[in-house]
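Okay, so here's just one chain, in structure tokens, the form predicted on its own.
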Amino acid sequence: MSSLTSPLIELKNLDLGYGANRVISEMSLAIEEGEFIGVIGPNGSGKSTFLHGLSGILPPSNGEIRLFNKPYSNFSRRELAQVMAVVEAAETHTFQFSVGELVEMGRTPYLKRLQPFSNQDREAVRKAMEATEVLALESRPINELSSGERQRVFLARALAQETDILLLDEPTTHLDLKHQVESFQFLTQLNREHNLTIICISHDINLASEYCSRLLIFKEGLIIADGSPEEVLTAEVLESVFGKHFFLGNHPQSGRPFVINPAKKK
């Protein structure tokens, strides 16, 4: 479906906001197929609004988003859900769905009303739960799980959609250090082996630097820097965006930029 000459997703003079509150103004950006993009910036800088625009949840007040060189308005919600999956930062459920039931919801875009699951649907759900290590939790109610376990279930549901694009809002927020690293390693594997396009908001600059090939740094609804971690993670950029000085080094194994928050003087 993708074009050889057009970006996978293209934003043209995009304005996004809520009511009279405009959060993102005149943003233009191209996202190529197979990129692994990290989105970083302080709270309130427009990162989640940006992701909501990309997902189609938040329609633009001005400008345009194009997918496969076609306006988003050409796609139904079902068609968009067959192309991109979304994992929100803090999702809650009032109903006592089991883990298996929640992951099965990832197949909804492919099913007509009351249509039973096919073998392909069941296989997609099983593989997604295996990949995220939640298969053993299949019969457990989602609200009885820890925050970290729930986050992995939501990722499994997104993977069960079998989409070309994965949008993630703070996917490692509730995970311990081991699962944070494993999650990014797993996303990198999906990106490389399946050419999955990933756009991921992260508060952890070092994880984003280590695993993402491209970083977008947001401040007040604008992209202040766009490029590889080596290009954009500079002391000047970080101080401009976060309002404080950071020490910068390189990871001893990968050589990627590594940011150190200076300790407060006692």
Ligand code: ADP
Given for the second form:
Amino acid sequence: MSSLTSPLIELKNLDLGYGANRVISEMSLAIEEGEFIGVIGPNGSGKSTFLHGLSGILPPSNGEIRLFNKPYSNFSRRELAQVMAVVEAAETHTFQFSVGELVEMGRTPYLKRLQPFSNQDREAVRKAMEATEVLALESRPINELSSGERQRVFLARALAQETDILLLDEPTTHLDLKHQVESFQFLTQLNREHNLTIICISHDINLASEYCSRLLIFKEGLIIADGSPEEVLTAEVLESVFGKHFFLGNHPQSGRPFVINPAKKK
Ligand code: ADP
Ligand code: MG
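Taking the form predicted on its own as the starting point, write out the structure of the form predicted together with adenosine-5'-diphosphate (ADP).
The next block holds the full complex; its first chain is the one shown before.
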């Protein structure tokens, strides 16, 4: 196989876990360049563990992950960070940093020790802050922001990293309705215009259905459905995963599957 035809990321019989607790078992998966993948599943089903495996933070206990048809072990931390940016689930640490300083950290993978920022670095930081509408917050301490503002700042840091791949863990959790939709619209724009490959964990199945090209449905560390929203979002799959019956409709504009909660009992 030439590397031109191999997937961007390939998981082969991957086991991931913590000590004796195996969370992900024998997972095999191919992710192609330019995909916008939504990862759906109940709490504790292994979604964040999967993302930590993909980002290289959590080394597999078995199997392997390949990037550009090369094993992860061939890449240094710095090389990996030039290819892949991560927005962790609601980062709660209390930071001493200002918004501007945090976004600037996105450039770390490109800087040599003690090397000052180039114009290119400054431009990447400014563009990322502008796109996520956090420029006005630039000098504010990160721990004095609302959760939603903070989430946008972490997205800005990831964008400043200028990578091919973006991994996001529940990026819209703390956002209001407008910012939730705008986040997905913005990710779609990055996906289309910059060919950014996006893998995004979300509890908002309806937004994921509308904006993602492919959904992975997690249950107990396994992907039990993998396909387009139309293929995987069925009442059977949702009941099997969440243990509850949900109704499905179609979005009035796009026709994409839309999940409807059961009505209250009379
Ligand atoms: P999800 O993101 O789908 O809610 P996680 O991947 O966070 O699920 O968790 C999957 C399982 O792994 C859970 O049983 C959780 O308790 C366990 N787990 C997650 N992180 C750790 C950790 N750092 N150490 C030990 N167990 C963990
Ligand atoms: Mg999680």
